[in-house]
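Only one chain is shown below, in structure tokens, and it's the form predicted on its own.
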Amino acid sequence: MNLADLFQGVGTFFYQEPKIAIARVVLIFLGIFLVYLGKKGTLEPLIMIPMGFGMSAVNAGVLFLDGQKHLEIGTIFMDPLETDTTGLMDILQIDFLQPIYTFTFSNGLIACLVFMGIGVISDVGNLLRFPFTSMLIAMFAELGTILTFPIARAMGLSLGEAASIAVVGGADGPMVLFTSMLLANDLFVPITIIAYLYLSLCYGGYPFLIRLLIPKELRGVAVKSAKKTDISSKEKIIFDVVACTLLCLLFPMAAPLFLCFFLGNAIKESGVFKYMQLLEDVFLYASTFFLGLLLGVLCEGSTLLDPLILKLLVLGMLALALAGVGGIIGGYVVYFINGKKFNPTIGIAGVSCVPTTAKVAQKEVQKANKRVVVLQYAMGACICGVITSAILTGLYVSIIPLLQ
């Protein structure tokens, strides 16, 4: 027995292609760095800490799967590419995360569970208080989702791949996961990883975009108060039922996402505490944890060496940048419509990373004027952004298969 067989995590480096070995080392250190950034709060800790651990562990824990022949190298975490039923039954008994991946990731269930949890922590009351403002901003914030598609096509991506990476502009991770599983299954792993990495960067990137495009004096503008302030639970539930039914009727391919979001919100408004506790404390946090962990484990060096990855990295960043610019343009439009009695910073909240972008807007406003509170307007735009992103996702997953 040689040292390569005894310490296989290290030994496999010498039996792999140099580019894969180098990618493994880079990803090990990147995983450690993500854990650090998550702990520090620079990136979203709920996703980044389990993702960082998974990324480091999967690239360190590589072994010889065929004993001492050193011909087949892999891990016993999971195999996302296995489709043969016999082989799948075998690895379900061996790879410890395979059951979670097979029964929640590969069919989009985990995206639906996360969406149900998001529904529970969301308040559609702000959307109903300011429907015109919220909808207008959210529509402009879909600029990234719309413009990235033709750009991706021009860069050589297929219709399904272009649509999947364009949905990153909606800044809604479960939506990207759902779309890529349906339209670009072969690129599901890198597209979803890119989406979640970039969504965490909303914390760091969007404040600079706001300062670049909005002068300080406008960031401190107080918003004209609305006449109607109270929205009853009855009104919210009526909205949930009607909106869910109508959107499912129009976009049945995205019906699972609509159902989960509006059902979660209706349960919250109904005051069924046990269900609220189940959806928020169990479903949302368990799904988010395993989402981060499995995304990290999917970051094997060999998986991420596809030449398309660089294009996806550029397009994902472009989609989110365009979404932010579009949202701010929407904020300016409302600013002028309201006779300059609106804060254009709220526009960034139209990018539907709930509640991150709303908090970013409020934080930047308070830096300019500590007495101004825009969070209720920002949350209205943010929740509406979730709905508009789901609508565009429904359009993509319904139309793209007909064009291929």
Second form
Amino acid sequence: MNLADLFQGVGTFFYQEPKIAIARVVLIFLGIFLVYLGKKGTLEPLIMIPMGFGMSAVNAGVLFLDGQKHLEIGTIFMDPLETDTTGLMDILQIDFLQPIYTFTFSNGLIACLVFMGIGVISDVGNLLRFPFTSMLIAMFAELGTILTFPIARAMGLSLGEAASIAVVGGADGPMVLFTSMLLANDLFVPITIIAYLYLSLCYGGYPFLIRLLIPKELRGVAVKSAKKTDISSKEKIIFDVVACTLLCLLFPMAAPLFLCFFLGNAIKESGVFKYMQLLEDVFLYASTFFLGLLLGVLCEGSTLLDPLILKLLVLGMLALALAGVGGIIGGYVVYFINGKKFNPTIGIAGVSCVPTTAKVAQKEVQKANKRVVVLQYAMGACICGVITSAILTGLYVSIIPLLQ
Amino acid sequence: MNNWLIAFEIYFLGFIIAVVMAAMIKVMLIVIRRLSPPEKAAEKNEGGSA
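Now that the form predicted on its own has been shown, please provide the structure of the form predicted together with the partner chain.
Below, the chain from earlier opens the complete complex, with every other chain and molecule after it.
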């Protein structure tokens, strides 16, 4: 017996292609680094800590699947690329994460459960108070989703691949998961990983964009205080039902996501406390945990080494950057329409990373002027951003298959 | 079909839908408040407690 068979995690390095072996080492250290950044709070810890652990473990825990023949190398975490039904049934009984991947991740269930949880923690009241302002800002923030598509096509991606990476600009993880599952199944894994990595960077990157594009005196502008209209729970639930039905009618391909978001929100407004606890404490946190873990485990060296990865990295960053710029432009438009009595920083909240971008907007405004509070307007734009992302996702998944 | 045109059409359709939704919200709030204004709710509560 040689040492490679005794310590297979190390031994497999010598039986794999050099680039895969190097990728494994890099990903092990990257995983550890992501855990550190998650713990420090630089990146979102809810996703990064399980993701980092999964990433380093899956790249370390590689073994010979055919004993001493040393021809087949893999892991017993999961196989995302297995499509044959018989092979899948075998793997489901061996790989411990395969049931979760097959029955919740690759069919979009986990995205829907996360969306249900997002619905429960969202308040559509601000959207109902300022619908036109919120929708305008949110649609400007969708510039990333729109402009990235033709750029991706120019870089050689197919229609479905370009649409999937463009949806990253909507800053909505479940939407990206859903779109890439439907339109670009081959790139589902790298696109989703890139989307979640970049979404976690929003908190760190967007303040610089705000300071670059908005001068300090404008960042400190107080919003002209409109008479605050009380929005009752009844009105919010009616909105949830009507909007859900309407959007499902228009975009049945994205109906699962619409149902989950509006159902979650309706449960919150109905005051059924046990259901609210279930959706928020169990569904949302369990789904987020397993989402992060699965994403990390998907970052195995051999799965990620696709020549398209570099293009996707660039396009993902571009999509989110353009989304931020678009949101700020939207903020400026409302600023001028409202006779300079609106804070353009609120525009960044149109990028629907709930509630991160709303918090970023409030933090940057308060740095410029401690007395100004914009959170309610920012949250209205943020929640609206979820809806406009869903609209554009629905349009992409409906229109792109017709063009292929 | 030109990719910029596809993108523009999707954005345009999205904008229309967003504006329609915003208008729908305004109309919905007006209708709900007309059918059951806050004063009626307050009267019902007073009648109940008496």
